[in-house]
Amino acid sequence: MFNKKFMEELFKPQELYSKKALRTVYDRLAHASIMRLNQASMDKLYDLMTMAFKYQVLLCPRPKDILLVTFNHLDAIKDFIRDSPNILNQVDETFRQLIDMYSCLSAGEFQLIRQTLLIFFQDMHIRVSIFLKDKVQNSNGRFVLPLSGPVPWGTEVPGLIRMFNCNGDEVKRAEFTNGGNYISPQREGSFDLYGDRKLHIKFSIKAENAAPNPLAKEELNFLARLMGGLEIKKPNGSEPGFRLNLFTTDEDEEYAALTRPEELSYKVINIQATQDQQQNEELARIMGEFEVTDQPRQSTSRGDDLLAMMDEL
């Protein structure tokens, strides 16, 4: 991804990629690694990537902070490749090219870049479950921007109006309620190769530790009973450990049973998971026949080992 030739082509002045071209580049980058995804998984990953980046661009306090977002992404990549000096050097070289090319741009040029990116993403309102759960995205796919946090570097907290005369002298002040909870930033984020980016737009897309499903253990125990490897312990009540339901609710299951045509109805199949000692011993004997003992063999090279393995197949 950070190959020198690829980076040189990427930094050449060019028109913004189309959505189709961006998707093609993204697919090739994803499949350049050992990762292999089917079409559905790739679609979800691409949607998550585009919506997460759109959210970060929207949350930039000022247009120049887009460069800090990019630096933040590269910092995260460097954390993964600390043990790979060659790749680390490539990322550092990309850092230097970004600094040389974009650090000298004016605020107006950064605003043009930010506006171009938002125009590119303006019709994309894909709902992401993580964003919906954190209430940063509405049900229509539009993001909810916060009314708090630090204001852009070099600006003041809104709430004061100053009025000047024709000579440039301040003659009057008026205060108003800004409707939010804003604070002044302590210092500007670092635009150097190393430093604190001072970004407050980080968010985690890792799955949270969900509460363990009590049915999962029962299902595994049920499978173990079917294989004859677990002693049967009957529950205290008359209900079984778990019940398989392919419908969303019990009401849906009952409604489907009532509306199902008679010719398509089938009898309920009950699976008896209990097994006596004789059956367990018989199953253990069968499983023992599958055991393969390692035969010591001598080989002179890796090629001989491979040929020996193929002969055994």
The other form holds:
Amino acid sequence: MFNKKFMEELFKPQELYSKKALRTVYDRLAHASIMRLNQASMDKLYDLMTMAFKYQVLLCPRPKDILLVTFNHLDAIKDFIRDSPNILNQVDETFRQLIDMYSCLSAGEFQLIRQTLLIFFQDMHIRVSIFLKDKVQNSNGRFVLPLSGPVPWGTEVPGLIRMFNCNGDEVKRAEFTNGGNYISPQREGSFDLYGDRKLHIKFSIKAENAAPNPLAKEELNFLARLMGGLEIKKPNGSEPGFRLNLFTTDEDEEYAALTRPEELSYKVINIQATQDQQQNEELARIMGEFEVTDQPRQSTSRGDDLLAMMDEL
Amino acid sequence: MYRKERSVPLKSSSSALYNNLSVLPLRDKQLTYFAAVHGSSVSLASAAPGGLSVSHRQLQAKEGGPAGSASIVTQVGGGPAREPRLPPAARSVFTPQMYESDGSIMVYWHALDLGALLQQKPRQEGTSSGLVLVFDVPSKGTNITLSEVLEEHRDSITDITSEDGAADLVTADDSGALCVWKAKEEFSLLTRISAFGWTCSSVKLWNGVIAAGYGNGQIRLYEATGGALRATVSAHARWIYALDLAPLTGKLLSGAEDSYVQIWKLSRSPDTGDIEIEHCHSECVTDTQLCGARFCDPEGNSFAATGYDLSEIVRYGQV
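Cool, the form predicted alone is there; where's the form predicted together with its partner chain?
So here's everything in the complex, that chain up top.
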């Protein structure tokens, strides 16, 4: 995904993706791995991702913080792949490109970017169980906006009025209560390649759940061995892999697919032949970005654990 | 001081854009028009007093630019002359469009520069290149012509205000710079107020006092003649999106992403001539990042607000 060519395409100035286009890109990204999801689980995963991202964009204290959010994500990715110097380089390169392109934008320009992103997320109110549980989302699907905490870097805590005479001397001061309960910010987050981002929007659903589980790696290894020994049914000639079901049982998954409200269906287009390409230029261009020709595949011998397989994606 | 009144529902939710609410009270018709932008369309609602019997309309920005370019309406404004009309200004397509009050007739479409025009007096609208286009609108007919181009701002215009009856005009831009103009046969620049690092998203003019709202949550008051800074108010904890003034009383209203509408009172000391501002009232619209707020009458006895993703206009009236 951090392939140089793909990143070059992403960094070109372009319009906001349509909802259809983004969903298609997402499908392709997810299926570029060994993961297989059917429609219902894919829908659920996509819902989760969009609502989590909407939450982050909406709650950024100041517009430039959307860059910090991006850096947070990249920091987390670097942590996953720290043993793979190849990919680490690519991610660092992406980091540098982000810094080059976005560091010198003004607050107003960042706000315009944020407003444009918010247009994409407008009217999405899908309820996410973990957000509901943590009370960051209401039962009507809207996010809870805090009225307390540190003000963004560059903003003063509300409450002070200063009045000046025509010479510029301060002649009067007054205070008022604004209604919230705000405090000063501590320090600005770092926009460098490495640094403390100082941004505490809950961004990782996985991380906040539990302390790292030392058994996780063993469990995955065990799963890999089990899978290696199992006969994997190959439905209709698709490649072998494993199928991810985000629901409790297969029946739940089928039921969810049948009962999904019409307005939430994503109407994913499956692009197949060249005639589709001509019909929809935008999607064809995005598809083209996935042509990775210069990525050497590391050979994996049977019995390599699942983590290593995921690393090379 | 103010209590919440019945909300006016909208057919679509409001987008996160500066000054995203226009209110037009028509006293003789006992109706109030509300308009808010949603993407490339404008949601119009007209309500009788008390918020009962609401009727809706949706105006779609027409595509006029290069094929495939999507237009996003950036601001909608209403004015009293002729019949009230609400012209949206499309930022990327650069097409001004104007409608009569019932939304039915498109009066003017000029596929060249961005601009929009209201009213009998020549009026002006900003462009994303920092140019301010002045058009002449006749009291009858559709012969609207470009009369002047004001080139002072280097960044995109965020708001424009003028005082009724006064000859002054103030324009604000994305960098936070303000320009004050005098209007006679032509417009001439009176003063330039420098930016201090934050976008000025909203600006209002009252009795020679400029009130400006900024991205760092601050409201600043300036003298219109000369541009001297007269007051700073740490008003909000987040980006201010809207300001409005009630001309008969000098009440000022500010709405921001921190969910609050704050009501202030401007005055000028008769002895010293110093400008004063005091805080009157706070109102919190729970879990909403406000993007538009306006007084609904010239005394400031009632006001309305809307927010990002909100499909209604919340209203408050003085008790």
